[in-house]
Each structure stands twice: as structure tokens, then as C-alpha cells.
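Encoded as C-alpha cells, the following chain is the form predicted alone, with no partner shown.
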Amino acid sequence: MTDVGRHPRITLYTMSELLDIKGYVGNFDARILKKARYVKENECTACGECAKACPVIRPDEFNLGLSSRKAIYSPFPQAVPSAYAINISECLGNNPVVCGKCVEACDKKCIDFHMSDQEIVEKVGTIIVATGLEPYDPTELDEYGYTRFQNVVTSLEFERLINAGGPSGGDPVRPTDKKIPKSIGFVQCVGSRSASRGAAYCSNICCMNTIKSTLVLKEHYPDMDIKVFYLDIRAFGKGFEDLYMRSRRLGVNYIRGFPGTVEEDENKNLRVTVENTASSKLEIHELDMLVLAIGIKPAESTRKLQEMLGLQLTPDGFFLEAHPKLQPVDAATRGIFYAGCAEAPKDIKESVTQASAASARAIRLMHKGHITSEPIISEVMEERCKSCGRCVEVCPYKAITCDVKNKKPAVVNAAACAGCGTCAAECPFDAIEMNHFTSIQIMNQVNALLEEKPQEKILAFACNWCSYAGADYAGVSRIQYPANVRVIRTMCSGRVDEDFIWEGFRKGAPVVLVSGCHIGDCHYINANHWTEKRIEKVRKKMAKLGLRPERLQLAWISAAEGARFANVMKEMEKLRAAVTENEISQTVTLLKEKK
């Protein structure tokens, strides 16, 4: 950290906020605001004399309330900048009648009460994403007595104190006596791995850290009594499972089974019940002290960040990769990359690998000077413009602009466009051509492919990334499915135009199935929800023709599911061979009346 604000290329803003990012790759702006600190950092020597002076007293954010700070304060040790700042809304203020002490304490008389919000506006190329996390607040899982026990601490609670620096120098003192527990327990998966309660998800570091915090009291306390109350130990890293089993030899007690209450006594010691899952026996375990292993939330600003960059994010609240192996730190939107805890729970190795990994992306695609865009884009023809705005409001890259009330054409942002084709399918006046995926070049490939025999063939479209790639899956697999499939790959399933399936039908085919990524798993982020209303609107267009709507499927296959592939085409075929020829031959004739 302090390598950081020393680097002479490096700009540190502390105490800011980020108000809103717009742009695109190679040329983000972002509004930043950067709060009044009131100690001139560049002129204070972090000397302390101003907080000995001041009278206010507030809880220590940094050791989580186990300990005090002043107004003016430093928020941590070894903070960059090395300076103090004050929390403007604890101080009782400069006037001297109120207070000023802080100021007359001052020999360097950097402290500046006329100091104000700024904001700042920066041109960058890239943005690495690391908001980091949120620790699980455990008080609505109150069989464990959180708030209710003083001697009831969470993981990072108990963190701070066997901390050489904090609170209590590092002794693992209870909270009531401020003395050495000979007994603790420690309760795993806090808020994780529980639909009901917390997470579904597994938050990654709880049992190393736990088994980390017993070899520390094992270490300064041989003889203290240690029991882990665990569903299981997930320790999967390099020399994790020789740390727990050292914990283990150590006599630290495991016992496979959750507390299912916590009493406290007039001591106010703890007598946990738990039942042993591994003896099939209901214990009572008398503790000095609990300590709850919790786990690990998406961090509070992940939801504003996600509609400020138009990412995604996973159902657990985590933003979303663009590729879960071939592009783990992208984003699904260009330019944007992640790190650490912003992407998914992480231990320290893992965040500096990612973090490693995010900056060698973007020096890759910064240090031409240049951005390069791939030719699969979308292109208006502005003759046939007549700037209704409908392709900026489904463009998920806010790649498109349109002065619709001046009434002139959209433009494209060929650095920001992605070539998804949503655009391109949703304009109600074909003014929007995909370059290497025009109206035209599909066309031709639905009237080839049902040039013979058309009755007996399933036309399908799928998207590049995940029907089309889980349909090749499925043949390297040697999963069979029906051999009359005939598949029109797009990038996108957004891409798929009413007229393409109009055409299907009007050229004899007796279903049509339509493709692509899970809903939430797009790769153009939100692209195939477009998809999704555009079927259904289709649906309702053939039952008002007297067109059966199930000869129109969606199906959302991912490029791992390969035997779903394959699974839906033999549910297509079945729906083929529904279809009977007298069928498919009025509605050949009703649509090219309609035509």
C-alpha cells in the first residue's frame, strides 16, 4: 500500500466515491467525488498530538467497536496517505467557544476547517473491478446468542484480538473480564451454505481461517481447550489439509455437528448443545467463549457499480465473468476486468493470482496505444433511419446514440458495440445491418436449408456462445440426437428476427427452435431477455393466424450441456412428427398470402 502512493504513475483518491462512469473502452469517464479530509495530507506528519487533544470519543470501525478512536483519527495503521482526518459529523467544530483543540494542538497547523468536497473527472482506458466484500452480520441467527452474549464474538471480532495490533495486543481476551479463555468453540459456515439463512454459496476462507486461529492459540496456549463445530472442512489449497490435520494432532477437537442452542450463565460462561452427528449423541460443551466462523457477502456498492457499467451479476450477488475459464477476470462489457471478492469469495492467494491477472489484461489491450474492434458489428443505414431510439433501448452496451427529438439518425460506437445483433433484430424499420451476420446471409442459409424436404427437417437457431458450442459438444461426446437438425449459428439469440422464423415456417419447416444462453448467463449481458419477449410476441402472432404456438420452442442450453442438446432435439423431433403435412401446407399458403 504505501509502494502504491509513493509510485509516481499511480493516483490514489482516499476517501472517495465514485458518482458514475459512462464511455466505453479507451475512453471511460469517471465522476469521482473526493471528500474534505480537513488535515492537509501533505503537511501532516501523523504525529497523533491532535487526537490526544480532542474530547470525542467513538467506536474504532477499523477493530470492529472492540476498541475507541477519536473525531480526528487515522483510520488504520499504515494508512496512505500517512495523515489524520477528521469525521466532520463527530467534531463539535472549530469555533473555539465549542471546541478547536485538535487545531491549537497542531504545530504544523495543517487542519483546515474551510476545506470542501471536490469532484474529479477521470479519462481512463480500462477498469479493474475490486470492491471486495462484505462480512455476514450474524444477529438474525439468534440461537447463537450474538447479541444477546457479550462472550459470543464473530471470526473477525476474534481476528483483532489475537492481532499483535489490536485492542488487546493480541491476547484473546473475553469481552465481559478481559481475561484468557481456557475454553473455545468455534462455529463454521455462518450465513454460508444455507439457502434459508445467509448464503446458499460456500464462502471460501471460513475454515482455513479457523484452522489458522487454533494453531495461534495452540501455539501461545498449549493447554487451552479448542472445539470447531463443523459440517465439514473444505480444505482444498496447497498444504491447507496438512494445517488442519496439524490442528488436529494438536488437540484441537472437532466435532461434526451445528450448535442448535447457546445458554449463558451467571459467570457468563456458555453451555452449548449440540448434536454429534458422527457419535449420534446429544453433548453439552461448557465454553469461556464462542466465536462465530461467518462468511462473505457481495460488498453494498456491487448493485450501484452494476447498473453504473451495465455488467452482470450472479444469482449470489457476485458480478458475473464473461467466460468462467477462457476469460475468468473479463467482463462481459470491453475494457472492464475483475479482482478479488468483486467476482466471487476468495482467500488472499487467489485475489493477488486474479489481481495478477486483471492488470496483465489491460496493459495487453492498453499498451498499443490503440484499440482494435472486431468486425462483427452493427451498422445503421441512415436512409432508412427514422430515429425512433428503439435500438438504444436494447442495446446492452449502451453502444447506440440517437437524438430522437432533432430526429436524426442512430450511430454506433464501433468500440463499444459487441456485435450481439439485438439492435439489428428489433428495429422496426431494418435500418440496422450486422455485419458478417446480415438479414440477407441468414436468409439464404433458412431458404438452403429448407430447399428439399423440408417437412421432415428442425430448423434451429443457436448462439454462438452457448447452444451452438453445447451442440458441439454433444457431437464430440458421441451424444445422439436426431440427425434431421439443421442449425443457423448467430452470435446471439438476440439476433434471431421475426422475419428469420417467419421464413422458416414460410419454407415449409414444420418447427422452429430458437436457442441460447440461460437467462442470466448471457454473454452479451442481458441480450437474451429481448429474445425471450420476442418469442413470445411471435406466439401470440401465430395464434391469432391459427398457428399452433408450440411450433415455436426456446430452449436455453449452455455450451457444458451437451446432453441437453441433445435431449431437446429429440423433443423437437417428437414435435415434428406431430406436425402433420396438410399442417405445414396451409401454413405455407397463409403466409405467403400474408407476405
Given for the second form:
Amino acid sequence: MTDVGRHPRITLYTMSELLDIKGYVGNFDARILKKARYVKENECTACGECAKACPVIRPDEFNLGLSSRKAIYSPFPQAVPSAYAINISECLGNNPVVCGKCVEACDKKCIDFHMSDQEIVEKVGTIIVATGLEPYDPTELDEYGYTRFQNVVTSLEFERLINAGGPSGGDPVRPTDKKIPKSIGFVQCVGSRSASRGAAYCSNICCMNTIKSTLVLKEHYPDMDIKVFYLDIRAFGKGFEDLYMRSRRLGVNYIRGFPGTVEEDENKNLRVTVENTASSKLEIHELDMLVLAIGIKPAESTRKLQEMLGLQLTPDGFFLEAHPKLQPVDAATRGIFYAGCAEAPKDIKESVTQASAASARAIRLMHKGHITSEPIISEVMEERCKSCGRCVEVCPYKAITCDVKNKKPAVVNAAACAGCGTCAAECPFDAIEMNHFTSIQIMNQVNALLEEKPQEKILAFACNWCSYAGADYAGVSRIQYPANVRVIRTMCSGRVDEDFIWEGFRKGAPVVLVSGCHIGDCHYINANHWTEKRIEKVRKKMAKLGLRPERLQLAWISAAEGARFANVMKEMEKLRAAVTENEISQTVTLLKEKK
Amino acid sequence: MVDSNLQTEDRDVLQDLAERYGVEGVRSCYACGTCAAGCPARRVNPAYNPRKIIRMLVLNEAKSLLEKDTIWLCSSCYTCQERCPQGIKITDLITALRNLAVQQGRSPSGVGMQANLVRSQGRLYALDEFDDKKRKKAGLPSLSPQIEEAVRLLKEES
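Any chance you could show the form predicted in complex with the partner chain after that form predicted alone?
So here's everything in the complex, that chain up top.
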């Protein structure tokens, strides 16, 4: 941390909050609120005289309330910058009658009550989101008695206790009598792997944290009776199993089963009732102290940041990466990366790995000084644009801006556009052209494919990433499907304009299929939501015109679903066979008249 | 060895529980023992174990469950259901199992007797002179052995 603080090319904003962020890769504008510290950062030597003089005593957040601090303080010994800070809502104020003792105590005169919050705008090229985690509060698990019984502590509190720099100097004293416990229990999965209370996911770190704690305890107190109440020990990392076995060999008692009740006796000892699922016996354990291995929750700021940056979240509430295997540190929006527990619960090693990867990915974009963008992007034809703002609404990347009030034509940001073509499909005035997948190109394909015997053809639109790849997979797997399918590739199913579908029916197509990635798997964030809405709309229009809506189908087919592609095509063939020549010719005349 | 006939019957029980009583999800049980460790009935009677009941359902041994008296030991306090990390409706499941057992005429004799008592007298247990004497000592009025309103309502219901 000190290295970061000293680095000439790293600017560190502490006590700061991100107000707002705008822009795109290479050109983000971050508005930052730097809160007043009331101590001159560069002059303070952290001598601590001010804190000695301060009369306000508050619980120390860093030690989770196990010790106290003053209203002027340094949050923890290694804090960067090392300068002290005043919590102004706790401070009695710089009024000589009331207090002002710290100002008197400071020889260097670096306390300044006239400081005020500052707003700073920084221009940045890339962003790494590393906003961390929130620990789970186990109070709601009433059977464990956290907050009811003082000797039930969380793993985080216990961590402060066994830390040499902690409030007890590294002695794992129990809170009631400050004595070293003779017996201690650990409860695993507190707030994790639970569908009803806490989170459904595994928090990843708690097993190894507990094992580490047992090893530390056994090293200092070999006779201490240590029990771990667990469900599964997940020691899957490098060297983890070895640590687990060492802990077992040292005599730590691993009991499979979670406590059902925790009671306190008159000596503040704890009676823990647990069903030992290995022996199927109900056991009662007398313990001096109980540690709850609490899980990890997404940080509180996650949602706000997600809205600000237009990012995606997993159902668990952590940030969603662009691809779980191939782009594990990238956000779907170019120029944004993730590191640490913001993305998922993980330990230090994994966090460091991900942070290194994220910075390397960022440097890869930044070092050239310019960005190469794909040629497949959309372009606005200004003379046609009526500034309705529809394109702005549907763009998953916030790449389009449009001044609706002043009727200025929309502008596509070439660096931010990913090329899904949803804007081009949605534009009511056909004022957006999608390069390499232009309307003329696709219309010509429709016409060419339906030129001969259209009544025998199945017209299918497939997205580049999933459905088209699925068709390929069906091919290489030699899965048979009807030979009369004619596939038109678009980058995304969101590109499929209503007009393409109508043109297909007008040219005598019996059935039309639009296919794309499964919902949630779209390669353009959520562009296929618009596909879904559009198809629904077209089907309603078809029903109004007296056409059978079943003739237009929508299917989600992934790149691995070759067999599904074939099955969908077989279904389409059945549907096609059910459309009579008469029905087709009626449709054709009806649509030609309408045109 | 479990004969194949029995297996289908067990599967039927599971299906029944899922369809008629809406209690599903037993298969997500990971045997953590939270239900058993917090169960007040288990503390008194080691023969009763909600974890084992769920396990037996998962292992397709529902039929033998219906034959045993253990499902009748549950006190319906809902502690297990409240605490189950996998959200399994354990108490509801046991109630459903009891209903199934009664339908198949497998309830313990005491349960039937008690049901008859409720039906005929509207009370969970019969009142006799002894109770009245005790009430008199406490200065309370004597009670009618039959609650007519309850009996009438039960009759209407059936």
C-alpha cells in the first residue's frame, strides 16, 4: 500500500466517493468528491499528539469495536496516507470554549478546520472496479446467539483478536473475562450456502480461514480443545489440502454437522447442541468461545456503481464478467475491468492474480495511445434522423447520444459501439446503417434466398455468436436437419429488423425463424431482450392482419447446441409443411398491397 | 435388498407429497443436521430424527417411514423448517407423511383415539372429576366435558 502511495504515477484518492462517471474507453470523465480531512495531508507526521489530546472516544471500526479510537485518528497503523483525519460528525468542533484541544496539541499546525469537501474531475482511459466486499451479519441466525452471547464472535472479530497488532496483542481472549479459552468452536457456512438465510453461494474463503485459525491456535496453545462444526471442507486451492490435514493431525476435532442451539451458562460458557451426522448422535459440547465463520456479501456500493457504469450483476449481486472462461476480468463494456471480491468471493491470492490480470488488460488497451475499433459499427445518416432518441434507449453500451430537446441528430461513438445493430433495427426512420450488415445487404440476401420456390424454404436469421455457431456445430457433428433451411447471419439477433421479416413473408416465405443466444447469454449485454420484444410486436401485427403468428418463430440456440439447432429446424419444417400455397399467396398479395 | 415393487411405491409417495401437498425440494438436502440439532422432540426422544426422515425420503424409503411411529413424534414446532438452510419445508413434509399414513390406515392407535375424542367431545383430552376438583380448589367454575360448538362445527365440516 505504501508503494502505491509513493508511486509518482499513481494518484490515490482516499476518503473519496465517485459521484458520477461518463464517457467511453479512453475517455472516461470521473467526478470525484474528496471529503475534507481537516488535517493537512502532506504536513502531518502522524505523531499522534492530537489523538492524545482529543476527548472524544468512539469504537474503532478497524478492530470491529473491540477497541476504541478518538475523533481525530489514523484508521489503522499501515493506513495510506499516514496523515490523521478528523471525523467531523464526532468532533466537538474548533471552538475554544468547547474543545479545539487537537489544534493546540499539534506542533506543526497542520489541523485546518476551514477545509471543505472538494469536487475533482479526472480523465481516465480505463477503469478497474475493485470495490471489495461486505461481511455477513449473523445476528438473524438466532440459534447461534451472536450479539446475545458475548463469547460468540464472528471470524472477523476473531481475526482481530489473534492478530499481533490487534486490540489484545494477539491473545485470543474471550470477551467476557479476557481469559484465554480452553476450548473453542468454529461454525462453518454462516450466511453461506443457505437458500433461506444469508446467501445461496459458497463464500470461498471461510474453510481455509478457519483452518488457518486452528493452526495458529494449535501452534500457540497445543492443549487447546478446538472443534470445527462443518458441512463440507472445501480445501481446493494449492497447498490447501495439506493445511487441512495438518490441522487434523494436530488434533483439531472436525465434527460434521451444524449446531442447532447455543446456550450460555452462568460462567458465560457456551453449550452447543449439534447432531454429529457421522455418528447420527446428538452431542452437547461445552465450549468457552464460539467463532462464526461468516460469509461474504457484495459491497454496498455495487448497485450504485453498476448503474453508473452500465455494468451487469450476477443473480448473487456480484459484478458479471464478459465471459466466465475467456474474459474473466473484463466487463462487457470495453475499458472496464474487475479485481477482487467485487467480481466474486475470493481469497488474497486469487484477488492479487485477478488484479494483476486486470491491470495487464488495461495496459494492453492504454499503451498504444489509440484504440483500434472493429469496422462493424453503426452509423447515423444525419439527414434522415428525426432525433427521436429510440436508438439511445436500446443501445446496450450507451454508445449513442442524441440531443432530443434541440432536435440534433444522434451520434454513434465509434469506440464504444460493439456492433450489435439493435439501433439500426429499432430506428423507425431507417436512419441508422449497420456497416457490413446493411439493410440493403440483408434485404438482397432475403430476396436471393427466396427467389426460387420460396414456398419450400425456411428463412432463418441466426446470430453470429450462438445460433450460427450452433448451426456450424450441427454441421461438424453431422447431425441431419432439413436441407431447405436458408440461414442469414447477423452479428446479433437484435439486428433483425421488422422489415426483413415482412420482406421475407412478402417474397413468399412460409415461415421465418429468428434465433439468438439464450437470454442472459447475449454477447451484446442484453440486446436479445429487444429481439424478444420486437418479435412479440411483429406477431401481434401479424394477428391483426389475419396472418398466423406461428409462422414467425423465435428460438434461443447456443453455440454448443447443435442438436437443438437441428431439432428447431425439424420443428420449423413441420410448421412450414402446414402452410398452404393458398395461405402464402394471400399473404404475398396482402403485404404487397400494404406496401 | 429393496425389491423393485417397493421402489415404485416409494416413488409414488414422493410424487404424492410433491403433487398433493406441494412439499418438494427434499433432494436438495445436504444433511447438515441443523434440523436434528435444534429439534426439541429429538432432545427428549433419540428415536426421532428429522434429518433421518428427510434422508429416507431422498433414498426412496418412504414406505418404511409410513410404517414406523417416528413421524408421529414431531411436535410441529416448525424450528427445523424455519432454520433449514436449503429451505425444505420439513414440518409440512412430516404433516403430509402423517396424512398419507392415516389414509393408508397406518396411524398409531393413540392418534385415532385422540381424533375420535376431538370429534365426539371437542377436546384434546377427556375431562373427568379429577380435573373439576382441581379447578374447584383454584376457585374456577367446572367445565362441561363436551364443547358442543366445536363438535357441531366438526360435523358440519365433514
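None of the values given here were measured: they were computed from a predicted structure. Residue numbers count along the first chain shown, from 1.
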| remark: Rigid parts turn between these two forms; the listed option from His114, Pro222, Glu307, His370 at their hinge is His370
